[in-house]
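Let's start with one chain on its own, the form predicted on its own, as structure tokens.
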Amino acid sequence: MSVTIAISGKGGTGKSTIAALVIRWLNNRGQTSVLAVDADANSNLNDLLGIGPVEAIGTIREEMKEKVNNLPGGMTKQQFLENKIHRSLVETRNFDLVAMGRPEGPGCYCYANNLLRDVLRNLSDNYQYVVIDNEAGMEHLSRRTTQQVDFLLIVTDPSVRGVQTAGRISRLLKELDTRVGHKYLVVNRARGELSPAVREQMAEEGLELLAVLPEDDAVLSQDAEGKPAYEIPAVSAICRAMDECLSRLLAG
């Protein structure tokens, strides 16, 4: 049974570079059993990760309603599914990574995405450990392409206005069909204290905190330079607080 640990929060709050770093930090103890799944539309985990382009799922999906009464050599849909799925898998030593694209719009082919997410629930049932990017409204979580989740980390920055938007997601779980063991605050890019405002808006919205990372220069440095966020050096601030906050996290 494979732990999956979801990342979700708004744009710009730098959940992305928290998923690469949790990618890193698992596969600096030994861990390359890992799925990466990117399922934020607008994301670039794969430029995080060090990976070139990926072909979303988003695409193939549409390829397949294109060629639903076409399937080439007599393919089944889910075969079809299987194995665009497999060839669209990028695999590393590390870590492999599948993107999945924007979520479904009007006219959707709504059998598509039911074997979609039955193919990516036995895809990951072939992994240790399953990281998400999430999109703030956790789209292909509410359209119950991911049915499990683990650890949910809701990322926010150090402001009143970023933990509101936190606390909305966290209300958001109640809406969907998804099973969620623990989630989490996590406050990133903080310069020193929390306000006392910021840490009332977190009892007010009943959000419990995980980790308050730092303001690092070298996640700007990185980003700066087109470099990835999983060579960030181990040294750095945001890399001793990941390595403090995920040891809390999954231990045993």
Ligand SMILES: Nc1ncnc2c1ncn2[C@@H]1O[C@H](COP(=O)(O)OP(=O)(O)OP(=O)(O)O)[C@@H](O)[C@H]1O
The other form holds:
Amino acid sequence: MSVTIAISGKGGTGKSTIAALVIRWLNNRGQTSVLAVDADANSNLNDLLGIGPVEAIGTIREEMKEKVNNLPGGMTKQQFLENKIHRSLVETRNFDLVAMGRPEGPGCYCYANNLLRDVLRNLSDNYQYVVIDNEAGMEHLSRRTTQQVDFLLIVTDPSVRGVQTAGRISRLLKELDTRVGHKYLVVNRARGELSPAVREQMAEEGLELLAVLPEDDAVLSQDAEGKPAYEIPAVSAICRAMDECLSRLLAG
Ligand SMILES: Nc1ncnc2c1ncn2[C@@H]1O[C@H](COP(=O)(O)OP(=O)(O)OP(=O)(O)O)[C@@H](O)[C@H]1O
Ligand SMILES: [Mg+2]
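Having gone through the form predicted on its own, I am curious about the other one (the form predicted together with this ligand); can you provide its structure?
So here's everything in the complex, that chain up top.
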């Protein structure tokens, strides 16, 4: 069974950066059975991981819609999709990456989506760790990448309003059919201690704090130079903070 870590939160809070650093942390511990799932339609996880463009599954699904009545030589739809997904999977020495592409409209539970979900679930079974970088909003998590999520990290900035939004995401999740083992708040880009108001808001929202990650110039300069977050120096404050919290989270 794989361990699934999903990262969600409001736009621009650092989800993709954190996803890349989780993957890096696993790799640095010799864990290379890792599937990275880019569930953001405006995917850029590949950039943060330092690899080239990825063909999104979304385009594959479009293709399947067109060809559904004319599949090559006796192939089932499931086989066709599985085949395609395996071809779009980018394999590296340290991890594999798959990108989900564009979301469907709300309320779409079409056949292709369900198939896609099954295929992703099957694919996930081949890995020890699955790390899902979500886009802002929960549709992906609920409908397209639905599988057991062991750890959901909700990322926020260190503001009262940010924590309120994280609380809303957390409640929304409860209403959706997503199965989540443990849910944690990750406060990112903190400058010093969290304010008492932020801590109060966390308590009010019933959010459990996993980590406070610092605002770090190493992240900014890496970004400014167009270099992948995956390669941020291990001595940087953010990497040390990630190391501390992931050791706790994934211990044993
Ligand atoms: N701890 C940090 N210190 C400094 N800069 C950071 C930190 N975390 C993230 N950033 C910067 O914040 C910006 C947004 O980060 P990122 O793209 O990871 O967020 P996101 O939540 O994935 O955004 P989106 O919702 O657009 O997908 C980037 O420029 C990134 O370099
Ligand atoms: Mg992102």
